[in-house]
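Here you get one chain, nothing else, as structure tokens; it is the form predicted on its own.
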Amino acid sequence: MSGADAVGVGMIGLGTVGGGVAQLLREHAELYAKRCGRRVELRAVVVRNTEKARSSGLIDAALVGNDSTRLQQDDIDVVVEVAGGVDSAYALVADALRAGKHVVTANKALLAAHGPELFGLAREHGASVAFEASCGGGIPCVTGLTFGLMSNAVRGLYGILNGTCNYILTEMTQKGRTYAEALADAKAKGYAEADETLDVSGADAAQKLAVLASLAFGVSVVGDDVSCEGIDNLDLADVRFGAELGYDIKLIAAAECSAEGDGLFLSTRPCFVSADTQLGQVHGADNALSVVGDAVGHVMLYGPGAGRGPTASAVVSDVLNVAAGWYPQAFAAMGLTPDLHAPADKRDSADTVSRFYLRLEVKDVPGNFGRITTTLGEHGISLSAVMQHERKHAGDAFVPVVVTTHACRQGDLRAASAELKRLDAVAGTPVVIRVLDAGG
């Protein structure tokens, strides 16, 4: 660190989160000095649009510039990256680490793509990377996994890690809105970006899962390792049928050990969860992470997963932990980060064993349901519940039939669904949604 009585901070970006960081450092300067034993001072902010940043009123205009080499000067101890993106952020963070600066980042996309390399670079140059804000906003997911639950062999992670998706699904389940209606409302309230693709495709949650799974299972996971299915193709009919069966629908980012303990199932996709479980009670734009450990059992971390205040809270907490000196020591001493581990042994999702929801449009004539149960039975799939609604209109030839299965291999259910689709008794493609029993 640069001086005996102050820690110098340089920041990349001054948007929503960066403004929140600057505000906290200014308003709580005395409190932070007491907690760390040293003052924490914002000394430089690097942005593209200097005019906008200088006129924002958030910080002293003299601190603003666009020369990134300012971050490598001796009076900067910690570099905070809150600009987002991957390529430009990677270059700036890598330069800071090579200069021996500790880095605090909220950038899950950067870590999902280049985490192992950046962690290794930090270790090589006697620096550290702190990243609490990258996964879950203000929820201490990273701290909980790495320090609070270090004694456990983790068996599963089940996360609601995207507030946009959770808000949309809450609107669909509680207010009966279609996906399009709920998305429009999320945009109007600022929960969804103008281009919502990263959120609703599941990619954002998959990036966060990659970071968390690396820590939880002691492996190296990147974003592309996570199979991804979004919420943009959900039918409101399935949401309603699930509710009749006592389920809520959530976008679940899951990392699970195989039954043999020799591989990971990594996925982000819509799942039904029992409405009266903890995960089923996470509504609106909130996030949650459910952790299943061999010693502790089930633990859930819950709270606001995004936004100026919550994310800035996590960023500044990381800055303070670095400033206090304990985090760099822990980073150097503990074998937690993915640069120290081999790539994850990924298991095929076909081998996932779970219960499932299956909806078919079935021709309403005697004997057809028997053909369906026979087909399922031939693939080793037994049923736990069956629900059929009457025809809406007298002339309807097909009616929706919903079944839930006992635990079965997903690959077997896929094969059975493909065979059912070929029957003249079934119209269209069967809808399959996982029913999640673990972790909640």
Contents of the next structure:
Protein chains: 2
Amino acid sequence: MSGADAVGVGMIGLGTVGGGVAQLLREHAELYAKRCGRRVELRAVVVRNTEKARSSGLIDAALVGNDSTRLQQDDIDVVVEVAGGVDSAYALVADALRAGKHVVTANKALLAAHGPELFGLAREHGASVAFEASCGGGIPCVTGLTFGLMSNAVRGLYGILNGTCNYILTEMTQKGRTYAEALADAKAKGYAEADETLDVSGADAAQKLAVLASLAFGVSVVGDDVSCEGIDNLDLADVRFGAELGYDIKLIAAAECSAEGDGLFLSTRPCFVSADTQLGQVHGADNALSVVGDAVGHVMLYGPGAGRGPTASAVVSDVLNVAAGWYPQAFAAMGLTPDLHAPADKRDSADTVSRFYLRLEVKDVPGNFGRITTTLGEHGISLSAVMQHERKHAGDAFVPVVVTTHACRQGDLRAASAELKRLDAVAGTPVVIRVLDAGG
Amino acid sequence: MSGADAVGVGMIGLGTVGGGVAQLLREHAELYAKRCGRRVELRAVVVRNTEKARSSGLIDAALVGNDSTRLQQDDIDVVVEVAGGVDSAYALVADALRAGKHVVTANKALLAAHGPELFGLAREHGASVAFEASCGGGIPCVTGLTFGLMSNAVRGLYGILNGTCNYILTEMTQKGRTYAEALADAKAKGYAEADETLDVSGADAAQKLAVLASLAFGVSVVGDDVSCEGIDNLDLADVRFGAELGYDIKLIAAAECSAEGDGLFLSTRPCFVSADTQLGQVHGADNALSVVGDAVGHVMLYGPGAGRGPTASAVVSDVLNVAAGWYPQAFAAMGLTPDLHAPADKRDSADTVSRFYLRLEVKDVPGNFGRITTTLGEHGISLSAVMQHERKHAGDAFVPVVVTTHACRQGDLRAASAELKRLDAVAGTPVVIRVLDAGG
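What does the same protein look like in the form predicted in complex with a further copy of the same chain, given that the last one was the form predicted on its own?
Next comes the full complex, this chain leading.
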């Protein structure tokens, strides 16, 4: 922090979020001065097109084209990165940190790829990196998880961290739309990018989970550590059967301790959650993070996961916490970030113990139902619910049989499922979806 | 903070919460040393009965009877107050602050009565007061609201802040119990005190709201500023009619800006919330805090509102944040606490604009229904839903008529309600319950 009275902010990017940040800093200048004890001034913005940016009328600060050295000058204390992307953001952020500037970033892809390196660079140069906006949009999940729940040995994180997926799944559940229909609608409404791959594959949620799991478990996790199953192969039939059983389908990013506490299960996959739980009530583009801690039990943080206002809320809160001086001290004193930690000891998902939903297409002849339940029983899997409807059309050779299991090892279920697939009585590949109970 | 490597903690009280604090500090000593960069050691505990406390086997620290000067010695950096009560807690906490010790307290009654004075005393002596556990048990609502949502001009707080009330209301809603039956059950299960008055009158929730509203709106609010309506007069009939309309009844502690932003409405009262919203899904003894901010929109924090583990989670998180050094800096630098603020400019609840539920007992003769809707219309109140069932028994002279209104001034509804009461067609006093839409 410079010795001057006011705190100087430089920003990289003036898109949707950057515009929101500029607007908040202008509109709430007096409020923020009161809250941090110092004025917070936006002094320079690096943009691709200075003409276009100037015509926005959003800011009085200097607009800089390619010359990012402006952000390294003495009158800049904090650099806000809201440009997105990985490579160019990396170069600009690293330069700012080397110049001793504190960095506030909303960029989970950057942190998932280069987090430990950037955190280390900050330490080396007496700076800090704040990143509340990188996960869960406007929800104060980083602050809540680190400082608010600091006393807990965390047992599990269960997040709805991708608004695009949650919007699509909500449309499928509530309006009976197919995946393709719901995706088209999400694109039309601006909830999904032209190329939806990063969102629907689960990769975006995995990047956010990597950031949160690093903090919660005191290990170094990168996005690639998370096993990813997207929502793009989801069949509307399963969404409907789940609903009949009282479940809503959600893309859940989960980080869980093994029972022995010596390893992490990291996954992003569609899961069924009870419709009448907190996670089950997260609809549309909203996000949520459930935290299960050994002392606190189950806590959930809920709110808007993206958008101009919510993301700017998180970015500017970080800026104010840096400006007040406490965040840099917390960053330096507390061993929270993954640069200080060993890589996570990942556990094989076969050892995950959970309830599951299983759908089989079964030949409708006597004895087949018994053959299936016997096979499951032989693998130590006991059933919680069973559902078989009458055939829709007299000519149907196969009918869907849906079962939910009591808690079992995922590896055992996989083995049972592989054996069921080989039966003549069963057509195609059984569908397996995890059932998540409240609070994990 | 003393210059020593380890941080010394003194504690007042070793009851349910104190025992939990001692246990966490012992079990997680290594984890905490890693997270704060310093060991955190419980060194002295002030208890009423040292013999009883020693036999608990919970702690190795010195046990002190009446001699609270032990907490003012050099090897104590942080004093934890978990004894409860107001007067004796006040004296002990004030002495600790005068000795320059940081204080962590779970005592909302103490803060509601003496908050500004104690915060001021801390500033004067270079100390700080942390109080996450005073509101919402294990939910990180103070941390989330202040640091995580720092950038927002808050428009409204809507909290379910009393687990006893929420337990009773959940029993009434889900099991059709009367208030008296549900209260007896809550006492039998330990969710309600022998004297339930503080909880069911709304006074406890009002104290917590005072703490949170002070932070959110940058004003000084005390418990008495909050208009209180308890749950003890609630009729099961209204709970049932509400359920038919899709609403759950909750005791909501609300702090809301006037539309002009120049005053606060502060109330604790039973409200209907849609059953399929986040607040509607807060059942049993759980708590939640909805925050509506100008930038972020609607965020909710949910979790256990009381109990040994959750409360100890919040207390120890505060201790660690103080031990790491950042919290005292934030306390000193940021103008967040009510000792720095003017008293709240309270607004008359007549100006609250909201939707309402109204139940009238109406004489079942032609024309009466029209008379009622006409009276409401004359006061500018338009109806959202109307419900009148057939009489249960042929001899019933009066039948209940339930209406929900579109948004209207509460003062207008009161005037209409008083006029309706004077009609021959209406028996008794109309029942008015606020209907709270999602996110306020």
